[in-house]
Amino acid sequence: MSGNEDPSDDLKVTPPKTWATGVPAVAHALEYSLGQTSPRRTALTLLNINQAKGIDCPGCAWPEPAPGKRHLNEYCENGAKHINDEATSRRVTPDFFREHSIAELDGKSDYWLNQQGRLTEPMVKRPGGTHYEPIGWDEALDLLAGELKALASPDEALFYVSGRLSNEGAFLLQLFARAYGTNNLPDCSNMCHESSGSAMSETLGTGKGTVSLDDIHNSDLIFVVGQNPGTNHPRMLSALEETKRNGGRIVAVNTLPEAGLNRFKHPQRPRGVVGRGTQIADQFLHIRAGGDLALFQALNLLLLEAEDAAPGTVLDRSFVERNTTGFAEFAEHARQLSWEHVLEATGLSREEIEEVHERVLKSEKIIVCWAMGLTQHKHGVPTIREIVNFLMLRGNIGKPGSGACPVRGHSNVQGDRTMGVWERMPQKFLDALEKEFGFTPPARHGLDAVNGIRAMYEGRAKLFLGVAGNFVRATPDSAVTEEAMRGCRLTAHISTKLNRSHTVCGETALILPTLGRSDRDFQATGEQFITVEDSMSEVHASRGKLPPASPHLLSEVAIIGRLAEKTLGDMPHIPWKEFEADYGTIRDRISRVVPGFEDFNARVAVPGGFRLPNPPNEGVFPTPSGKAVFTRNDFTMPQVPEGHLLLQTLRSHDQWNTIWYAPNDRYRGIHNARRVVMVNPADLDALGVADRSTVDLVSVWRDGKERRAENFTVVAYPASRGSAAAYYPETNVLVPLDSVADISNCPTSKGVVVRLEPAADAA
């Protein structure tokens, strides 16, 4: 498939796969990689990805085994695609922008834009301009700095970060933003795992998971809830395979059957090549969308009743009494649960839930893993709080082989937050910044992603700087987001590749091309490395191995530092040039500001790095009471009017975040098309909609505004009753900006009420 043409829309549907990975995954990874670059560069990236002295995969945040226990090929199909998509030999030069107007580029697909290759030089779209044109680095950064200084208030600027940014770059960006005078630091967590952080901070005093890879391997029972490891973090399947080899059991809870959670064929083991592989899930709960809160409330009720029947044998009374508060109130509330409501919300039978309960009673060490299938619902925060209740009842917090495991979907999204990229960092962090750098950071909370879009839309924010990512396509309510961005005085993106955010321009727009994770980074003191934090709080180094894609590229650290110097001058005195010359000097400052990073440079020099402290694992709960908190969570479930469905947006298998690499979803049996909506056959019969008919998806929201995604092909699929599934970013247009999770403000991309209308041109 050529990078200069879009694949034709020629839908082919085959039965969903019943297993994942194996030899086909290797073949697809190599096919894509070799289509992007040479065999030599492909070998160089793949032999170095996720190795102790190599390149941290720019894809997901799943941790690596300890050095010495890693495979020579310590990557998955999607990781191989992702790194070689970045390492592509294709280049976007100034000639390209002369040949293509911004309007023409805006009409191209996400696939086409990405396939053009690596950006090579800074570009500017000037007021009234129709094309990007070259601009020197000094002029570009002077222009951006000038606009920042001209704003009426620092709060008119937004500084957005995606999870690809390094710890060093993230620390500098938040330092710059706060020295400039704002806490407007939206990040990609706002769109995905914000509900996890909100729930866990309230209940455990930490927004991070409490488990390690060893805990996964040695758990008795693991719940995998609302996530698809086979596509979104395939290396998790090898960890779950180890769980099974050690005698553990796994319960999958999902609205869609997922191939990887059924059976896994490890491509580096004989059983995965010529054998049947490993059955992963011992039980699959085909739950209704949004029914997870009811499920865990039911499990908690059953545990309380089992303790009543056999006092002192079910609950971990010692843990509850020593380490928690609120148990009595929680228990009283839990006993009011109606089984009628549980069965309606979950779509499960009582027998299925009681079977899970029996598994729980037989397990001493339990882990619950989850992802956006939980967090992107209106009641995402109460659902995760109820999971914490479930874990605490039997003492499964702080015990080896047990714990809470939110699985992050992007390489350093957790590290960016640790480094201070959050609009609501605690005062203790701000005080540490003040002590280290001699200025008083603003205390007023800033804007997250949703509120940042609203501020741009209303004209209260006028400048947007994005570091990595594809903000326009990652966010909800696409039409509103695009109008908001186009209303800015200036939009600027620090990027490696072309994407839709570059075509949705403010009055002035800048493209600032940067080094990728796979590029070698030379500065004044020599070759540099960066660091990242994975989903389990392991911090380690990443070293690029390829020559930079262009001699005109700057690192993210250099771009941020030079911009800060041009904007702030000498006030306050922060040695931006020193930071650019030697990233170790940034790590020295981090070690004095961020808890857990003491002696950062020495500890990260050890192969494999180090793990950050996790207070709950030490029996410490940094909540106001000093104890973990049982919560009372009111029963709720999505309310869907008759004749409507609850839509969840999701990735295809050949996709990473907003960018797709091919129009296929191999494991689900969807080929050569993306504008498809998967619906249970019984729901299609009830709605009178024919399989393979063409429909428009129309979302229903209280503002009465029509949001429509046109010309989707209906595919009969074993989705849970009452739900539908379709790919983002094509369906982000349907997610209202105001439809957010309570408390966390996370867009409800897994809970969009839609109706299916015959497409206008179907006739």
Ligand SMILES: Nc1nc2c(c(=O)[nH]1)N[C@H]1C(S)=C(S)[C@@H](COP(=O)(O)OP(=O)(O)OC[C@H]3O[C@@H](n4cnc5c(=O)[nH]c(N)nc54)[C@H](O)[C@@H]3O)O[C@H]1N2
Given for the second form:
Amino acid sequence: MSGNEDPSDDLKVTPPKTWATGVPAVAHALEYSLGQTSPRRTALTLLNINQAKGIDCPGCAWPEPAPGKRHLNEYCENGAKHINDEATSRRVTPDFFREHSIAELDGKSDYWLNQQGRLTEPMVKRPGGTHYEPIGWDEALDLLAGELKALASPDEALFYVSGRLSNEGAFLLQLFARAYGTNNLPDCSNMCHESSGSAMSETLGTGKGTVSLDDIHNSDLIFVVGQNPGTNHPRMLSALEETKRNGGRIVAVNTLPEAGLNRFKHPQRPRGVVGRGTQIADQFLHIRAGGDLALFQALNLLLLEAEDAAPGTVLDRSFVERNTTGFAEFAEHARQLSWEHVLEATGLSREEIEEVHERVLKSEKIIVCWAMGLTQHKHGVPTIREIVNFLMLRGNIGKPGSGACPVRGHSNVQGDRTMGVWERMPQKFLDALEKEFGFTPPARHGLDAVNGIRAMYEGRAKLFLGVAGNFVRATPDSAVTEEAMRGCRLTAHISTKLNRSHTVCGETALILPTLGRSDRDFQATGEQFITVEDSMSEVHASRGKLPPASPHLLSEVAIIGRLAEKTLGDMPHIPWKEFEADYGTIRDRISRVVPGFEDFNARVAVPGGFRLPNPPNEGVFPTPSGKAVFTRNDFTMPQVPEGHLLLQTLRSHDQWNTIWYAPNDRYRGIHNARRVVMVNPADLDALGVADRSTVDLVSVWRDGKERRAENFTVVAYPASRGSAAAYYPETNVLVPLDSVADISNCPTSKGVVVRLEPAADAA
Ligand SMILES: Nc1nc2c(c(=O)[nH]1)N[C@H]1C(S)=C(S)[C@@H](COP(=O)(O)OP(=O)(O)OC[C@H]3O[C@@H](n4cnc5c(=O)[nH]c(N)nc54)[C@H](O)[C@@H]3O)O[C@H]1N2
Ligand SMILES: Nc1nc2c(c(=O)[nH]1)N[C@H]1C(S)=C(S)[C@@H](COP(=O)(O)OP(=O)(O)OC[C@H]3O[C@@H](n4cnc5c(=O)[nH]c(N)nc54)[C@H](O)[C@@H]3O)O[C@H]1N2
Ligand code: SF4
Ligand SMILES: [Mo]
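Alright, leaving the form predicted on its own aside, put up the form predicted together with the named molecule.
Whole complex next, starting from this chain.
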């Protein structure tokens, strides 16, 4: 496919696949990689990806097996595509920006922007300018520092971080923001696993999962809820295959019958190439959108009743008594659940739920994994709290083979939080920063992503610096966000590739191009490596292997450090230059500020790195009471008016978040198109909408404002009744900024009430 043209919109639909991965997947990855760069560079990235001395996959946060147990090809199709999208030989030069005005670039698709290649030199758009122009690093950072110093208050600036940033970069960015005077550190987690963090911190005293890869392999029963691992965490399927080999069972809960939850063919095993593969899910619950709270409430009720019938045999009384509070209140509340409500909310039969219950009773070691299908609902936090209740009832926290497993998205999204990128870091962390660096960080909480957009929209925030993401496309209510960004005095992005956040920009705008994971990183004291933390709290090194994409690139650490120095001068005394010259000196500071990182440099030098302590696994629950907390969660389910559907906005197989690589979603049988909405045929009948007709998606929200995404082709698809699915970011325009999850403030990207209207030009 040519990099300069959008693939044509020529929808072809084939039956959804019933198995995932295998040889075709490897072929697809190679095809994309070779379209981006040479066979030699492709081989270099692929042989190094996820190896102990190699490059940490810049894709998702799924962990690698221990060093001795790694396969020579320890990557999946999407990891391979992802790293070679970064290792591309294509380049965006100053000439490119001379040829294309910003308005022209803004008219291009996300695909086109990404396909232009790696950014090579810093660029500026001056006030009133129509084009980006080249600018030297010093001048660019002086300009940015000057604007930061000119703000009336540090709280007028926002520092957005996405989970691609390294631990070292993230630590420096939060240090800079706090030394400058603000906790305005919105991050991609705000739109991702924030609901998991809120629910787990309250109940277990930690926002992180309690499970290791060994636990996954050795569990009796694993729930995979609201997650599409075949596309989004493909190597998780190898882990689940091992669970099955060890005799474990899998229950998948989803609104779509995702291919990876069904049969899996391991691409690196002969059986995966020619055989039928492994049946992953032993039971599939085709749940209604947002029905998961009701499902776990029902399972909890069944456990309480089973304990009544055979006292002392079902619940782990000793765990409950020793480690938890609130059991009696929880149990009393749980017993009031109405089965009628459960069946309505879940769309499941009582027999299906009882079958799951029987599996639970037979299993000592249980894990629940989940992702965006839970977190991005209005009641995401209570749903996850109810899952914690479920796990605690049978003592499945802190026991090998069991636990809570929020499966993270970006490769270092968990690490960025550990490093202090959060608008609400606890006072203890701020105190440790103060002790180490000798300044007092601001105590008032900062702005998260949604509140940050509001602040820009209302003129309370005027300067936006984004690192390693694409804020304009990742955020809800695109029209509002775009206006908010355009209203800023200055927007700046530290990025590897061109994206919409560069074309929707403030009065002044900066593109600050940087090294990616695959690039070698040379500094004054020699070659550097960075570190990351995966979804299971394993911290390890990542070393780039390719020559930098351009001689003009600076590392993220260098850009942040130089900007900090220019903004803060020598007040406070933070040795930014020393940090840039030797990243080991940053790790020394981290080891003194962040608990669990003691002796960081020595421990990360060991191949495979180290695992951070996980308090619940040691029987420690850092909640105010020192105990894990049972919660009472009121039954609730999405309310969808007659004639409407609950839309989820999700990822296709050929995309990485806001960037799509090809207009295909192979496992779901969607080819050559992205403006597609998948709806159950029975719902189409009821709504009088024809399969393959063209519709506008119109979202309905209490502000009465019309939000419309035009010209989507309807595809009859086995989505659960009452729901619809369409790809993000095209559908972000439909997600109202005020439509957020209770408590976590995460946009409800999986719960948008829409109606389908015949498209104007189709009528
Ligand atoms: N290839 C690829 N890999 C990725 C990414 C990518 O864009 N591309 N993104 C990364 C990131 S940042 C993240 S956060 C993860 C996201 O990983 P996922 O959470 O798997 O991503 P989504 O595509 O949003 O899929 C949500 C899943 O939840 C299901 N679902 C939706 N609503 C409900 C519900 O109400 N109940 C239940 N039970 N299921 C529901 C959907 O059908 C779908 O299977 O992936 C990471 N990995
Ligand atoms: N409607 C809807 N909205 C969603 C979601 C959804 O499911 N539905 N999901 C949400 C979720 S889970 C997430 S995590 C967010 C994702 O939001 P983001 O993380 O902000 O978006 P990405 O698409 O991952 O960012 C891609 C850009 O990162 C830059 N980049 C890539 N690698 C590097 C690097 O090594 N260094 C630097 N400095 N830059 C780099 C490139 O310029 C690239 O264009 O979107 C959220 N938005
Ligand atoms: S599963 Fe995730 S981390 Fe592993 S290779 Fe695939 S994209 Fe990379
Ligand atoms: Mo994410």
